[in-house]
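Single chain ahead, by itself, as structure tokens, in the form predicted alone.
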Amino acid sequence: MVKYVLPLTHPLLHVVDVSVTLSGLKILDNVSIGIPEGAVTGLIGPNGAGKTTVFNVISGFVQADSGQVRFDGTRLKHIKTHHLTSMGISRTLQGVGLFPSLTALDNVLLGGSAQVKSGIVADSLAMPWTDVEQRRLRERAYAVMEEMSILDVADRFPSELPYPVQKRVAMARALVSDPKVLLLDEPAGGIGAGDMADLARIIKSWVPNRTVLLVEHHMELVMDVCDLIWVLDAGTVIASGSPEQVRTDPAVLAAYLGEEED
């Protein structure tokens, strides 16, 4: 395990004093978390703690009332969700979010579309980079699908695939852009113990070449793969540290882990 001195001095991704109010309810209250480069960072807490809202602020789905998000030392302003991949950030959703009318391969290819210059004008003018970029993206998609052990379902539609395989397709779509930071929103949701063991192996294989922020309810997965964990409760950070530190933190036991054990 990588050891950290908290607070982190130079996180790759940094959420700083972020507050969010939705429909009159304070969802996040001055939340600050740091995600170190080349590690797996977990974000946990009971239902309604604000975990996915943190993801949505980073992704541009939700506008913060105050605070900021910094990526690689630069403040992200007016974040547009469709610009995330070009900035080096990619995310999955709580479900799968696959397009049912597209094959698994085509769904994965969509994750790298921001990196391809070709468009209607370029295609109509037969620009020389069009075929080259499309071929590179397709090769990258094949490589990622092989990494995720789903290359054999490339030509099948989501409805034809078991849910755990759909989850892998969704992760492959997020990976195909080769992001610096990968945001995983409950990747273990809806999968069994055997698939979860494979998921843990895959996530751990990504570091230190890839940085991961993981929101997850399955504590066994979090404790297995994470180097650093942040804990939210009622929209505030109540603890942070290594899995060993978080596992025995009284505030965490009271707010979350203790409830699950009871």
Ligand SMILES: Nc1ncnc2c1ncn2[C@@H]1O[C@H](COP(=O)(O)OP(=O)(O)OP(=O)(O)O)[C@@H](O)[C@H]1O
Second form
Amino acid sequence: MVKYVLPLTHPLLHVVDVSVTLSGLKILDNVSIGIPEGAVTGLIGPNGAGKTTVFNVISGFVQADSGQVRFDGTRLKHIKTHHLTSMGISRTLQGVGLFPSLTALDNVLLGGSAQVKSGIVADSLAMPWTDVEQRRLRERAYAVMEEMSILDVADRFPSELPYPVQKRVAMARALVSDPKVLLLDEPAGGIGAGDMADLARIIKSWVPNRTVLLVEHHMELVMDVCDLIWVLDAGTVIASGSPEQVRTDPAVLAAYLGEEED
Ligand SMILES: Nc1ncnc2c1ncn2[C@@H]1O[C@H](COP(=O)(O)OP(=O)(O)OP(=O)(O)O)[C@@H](O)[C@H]1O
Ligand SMILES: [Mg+2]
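We have the form predicted alone; now please give the form predicted in complex with the ligand.
Entire complex below, previous chain first.
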């Protein structure tokens, strides 16, 4: 079923004609990607296509040579991670990126620290927390850890947890700020079939309240959860459309030739 007709009339998040050069190499070349509100949008493509770089441009880690990112009609400029969180955009990193010396709970709390006036660092320096804010954040952390079925490991350190559980902690950290938009970079990387089915169920449960941009190599998951898919290859958009349209697109099949699905 074709749910979205391109170009989208009012994308919530809009990457517009973005080009990026890193170390003298053109990594993204005039990339435009629209992300509709309240849906799951996939961003797929072979290794090195530029998917993580798109996330890095949206989150301000990487500066575009030209083009812009618009959120809710407003251009994002000089974005810092904590600005992003307070605007309602949250991301997970490819891999896990947890702090090894913090418990699972403290890692999750960090994801909400932009919303309280003090943070975990201030806490360790014995600076005053605002009690109400702190209590609210903790309640929210417990709620998202329950949603991700990781409440039982709240006091464990990342190195004590199996990789798929670490991925759940990382996702809880992204969720704790109650984001409107979630950018997920390979959430199914390194997890098994059971966890993948759980992940599909969880992602579907978020919409239409949340908007999701999903980078993934697992095509089964992508085809199952996405309403709209963009395909990148070597820094350019080569296809877009519904899962059915993208699955049979000759340019997409050609780009994936020789690439093995994980
Ligand atoms: N800081 C950098 N300097 C130079 N090249 C870079 C830099 N970061 C990324 N690249 C290159 O940019 C290209 C796109 O990388 P990116 O990580 O965005 O790809 P990707 O689509 O996320 O790939 P994967 O599926 O393997 O995660 C790759 O060729 C990568 O080697
Ligand atoms: Mg990547």
